[in-house]
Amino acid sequence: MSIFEYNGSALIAMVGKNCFAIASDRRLGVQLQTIATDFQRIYKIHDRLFLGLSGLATDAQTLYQRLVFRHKLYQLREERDMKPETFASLVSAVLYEKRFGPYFCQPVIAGLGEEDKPFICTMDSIGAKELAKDFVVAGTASESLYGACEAMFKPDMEAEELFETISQALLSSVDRDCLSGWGGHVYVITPTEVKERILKGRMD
């Protein structure tokens, strides 16, 4: 078994219309016993930008942190909040950096940039940058994620009809994943509101 896959972990970012939608699943495990099923993968950076880290549940919270650090210390000096595409640039970097030990995650950026247009990458443990214009996927359940959301993205969703697409493909997914699932966490985020969801989802 792959060290990524040491805790499971499925996470998806999709893009709608002025909007996009970040979910995770909640499950904690070492390997097939579960630990918790409250596990937080995404996090808020500021309001219109927000990062989900899969892989090691150890160092994708060290790893949080620092980029936390990180960003305060932008916040102080250039007086503003950092826009996504200097975000994935700095995530990458910090990754790179620790390249001949690296932190054991594959993060998942998202966040609204100017004019509200939505922005999302992934990259992988030592920085390798993916950028995608619909969605992106990372984690021990991203091979169904694929199927799932290439059968059933569509461009310029609203922001309701991005949630429940979004949902459907990672409820869907971690079905056939036994080391990620126990319900979803979901965030929709449009220029005006961020929408928090919890979703129950098959309990074994």
The other form holds:
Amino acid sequence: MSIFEYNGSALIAMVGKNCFAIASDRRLGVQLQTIATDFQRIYKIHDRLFLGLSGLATDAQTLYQRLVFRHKLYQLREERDMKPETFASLVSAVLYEKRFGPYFCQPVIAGLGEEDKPFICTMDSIGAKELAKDFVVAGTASESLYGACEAMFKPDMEAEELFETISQALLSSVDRDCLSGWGGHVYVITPTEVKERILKGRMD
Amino acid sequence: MKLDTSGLESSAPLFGSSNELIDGISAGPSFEIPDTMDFDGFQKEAVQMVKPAKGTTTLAFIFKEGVMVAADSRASMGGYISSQSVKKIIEINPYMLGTMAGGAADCQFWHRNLGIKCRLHELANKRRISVTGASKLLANILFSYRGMGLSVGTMIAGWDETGPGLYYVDSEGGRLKGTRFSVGSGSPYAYGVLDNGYRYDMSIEEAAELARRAIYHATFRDAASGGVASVYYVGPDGWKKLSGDDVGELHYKYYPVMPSTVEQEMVEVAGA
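Since we've got the form predicted on its own here, give me the form predicted together with the partner chain too.
First the chain shown before, then all remaining chains and molecules of the complex.
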């Protein structure tokens, strides 16, 4: 198994009507052994910007800490929060700095930009940005996730329907992957509120 | 290298022509031997492709009332779950069970082959084969294919004239007699629960619950185990399937979701 499959992870971000949802699994493992079932993969950068990091857990944690540091400096200098598009470029630059000794992570960035327009993007481990209008996925179950999202996604879903769709896509995909699952963590973000929910999934 | 090909003999000759072959000693079809001196190395690539990772959890133990056999039902190919409903407890004959760990094809074929040989023994000797004898037959066949890439980690459990019998047989040629075994990547977790709760004098229901819990705990911790926890009982009248519970539901039965105290309540924000 490759280094990306050492810890196991699954991430989705989906766009709805003036809202977005980002979801992850909750397993932390060391190859086949499950160590924790409450591991956090999605981090809040600010109220309207969330970052999910899949891949090697130690690199995900370190990368998150570096990015939070850069964002806090930005906040001090510019006296405002970063726009999601700007943050995506920052992540891409930070990853490419380590081009010949990369962080073994795949980030998923989701946020609300100007005029509450949702923005999602994902990157490979050396910073190649992939902007999408509908959904992005990452992790060991990514092939299953692509299939499930493609089948279940509809444009312009409201927050509740978006929550149902992203949850079903996540749970059905991780049920076909040994290394991710053990529950789910879903954030649904609208211009007025952030709703965090834990999913009851198969614990095998 | 003389392989034990008795397992592959059939009474009908292949081409029906050569008379010297049908003389009571039938040399039937056998696996072709590769044209190489390096038997251990040449198959490395092929073996890697099949990836015999033994990703499973199976267990069996002897107790006062007989033998309890349990297994999960997940088949994995690397990280991908290829099936959640594999039958890992193989019914060799009405009073003997075999468990499957390792290569599915290898286990299924050789267990069925063992069933054939056990039946032939019954017909030739007018009595059932013992568990000792059956496990020895299988172990000898697997030993003769040692180094050729077979992956089998099986337990033969049965009830014969001497009472309950349990043997562990693997593709390296090992054969062990014992009272408690667990095989597969989830076996350390199953052993923990099994060793803790085991008593010789348990009732059938208690033993079944212990076996079920051990499999459940292994499916929780081991990524390569999961699906359905099947539990079989082997007694003086033969084997009987006791239960097949989905481990996803078992988790919430053993650890039900409790309503937790609300720390922070979210309220709808009026307007934007």
